[in-house]
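This document starts with one chain, in the form predicted alone, laid out as structure tokens.
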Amino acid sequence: MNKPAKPASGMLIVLSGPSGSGKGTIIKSLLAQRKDTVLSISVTTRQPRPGEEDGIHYFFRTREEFEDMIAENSLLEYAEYNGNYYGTPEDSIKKWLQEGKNVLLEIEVQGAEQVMNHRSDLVSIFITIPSMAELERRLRDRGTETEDKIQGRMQVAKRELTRAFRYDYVVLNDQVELAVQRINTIIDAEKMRYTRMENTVLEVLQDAQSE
């Protein structure tokens, strides 16, 4: 009799891209489609945007509280971006991965590179925009940014685009539905890498030897 297969460990998926690249919209659609994937909630010192809630979109903390978390080594990664800290709590990620869930990290490029430098068991995806003009239009359409902030984000975006080569995949967000479809294809293909299917192959061989 075949033994029930053990649940495979989940994948750690890093997703980055310039502010205004549409990461939030993509993630919302992706999570609605994939019950095997959860979003890690980041910690930040920036102020909430309209409609954002503490503990749902981010954990909003003071600079002092964030620096206490750094001192306690309770973050998988952290970075300072546009004058604010952003970081990823580690405990919940370990739990989800062990349960077989894919864990999606929406993090800035600086923080993503920290994770890439210390972990090889991840899939990294960079969301790019069709053009800088389109990025500027999206930032202005938000209606929440000052002119200085918009220009600052444009300069940061240019720097981030030069780091896209560090990622496993680059996904163009020209249309949200297409971008989500591309990411779904990446996740499904990554699940079939030998390193993730090795135990399945070994179990088949073990069963064959016991017959």
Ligand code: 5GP
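None of these values were measured; they are calculated from a predicted model. Numbering follows the first chain given and starts at 1. Between two forms, the rigid core is the largest collection of C-alphas that superpose within 1.5 Å. Compared with the form predicted together with the ligand:
- Superposed on the core, the two forms barely differ at residue 95: its CA moves less than 2 Å between these two forms.
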Given for the second form:
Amino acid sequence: MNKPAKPASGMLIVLSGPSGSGKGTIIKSLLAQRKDTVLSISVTTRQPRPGEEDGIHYFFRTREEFEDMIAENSLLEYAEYNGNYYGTPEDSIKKWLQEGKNVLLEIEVQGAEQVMNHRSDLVSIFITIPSMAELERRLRDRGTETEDKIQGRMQVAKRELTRAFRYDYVVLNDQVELAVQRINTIIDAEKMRYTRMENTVLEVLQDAQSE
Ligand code: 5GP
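The structure above corresponds to the form predicted alone; please provide the structure of the form predicted together with the ligand.
Full assembly next; the chain just shown is listed first.
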């Protein structure tokens, strides 16, 4: 007789990539396609940009509030980036994973490395760009940044690219829809890893033994 399937635990997925790599657009499209995947909302001490809302884009907190969260151990990881703290609240992630949802963390490389160091079940993806010239073009196209800021972001991008080797996968964003497709392929394949399918195999074996 078929038993109702146990809900499988979701996957924790880290996504990093330089500013201008198109992470935000990729994630938007991915979330619209995958009802099994949610995006973790980070806490930050930086000021909201126009149009950003507390609890939707980030939880905007003071430095003091953020440092309390560090002291209470309520962050899965955190890093200081551009003079501000950014961190991932741990509670909601646990709940989503138990509900079987994949949880996406869109975080920079220092924070990603912290998670890699203590979560062996993590799937990590680095989004890359076709060339530095293309990155520069994308940063200039935004039209919002000063020359100094653009040069600064290019330097940070170079540093981040030197950490790409720590990630399980590197996805080239030459075209957004192709990049989304590549990430979908990774998620679908990762779901079939033996460790994630072990319970299914063991249940079949148990059934076979009790027959
Ligand atoms: P922005 O200020 O442009 O929203 O984000 C700056 C950088 O912080 C981005 O690279 C983004 O991926 C990263 N970031 C956002 N949330 C977190 C977080 O919770 N932890 C870490 N380590 N980085 C984050």
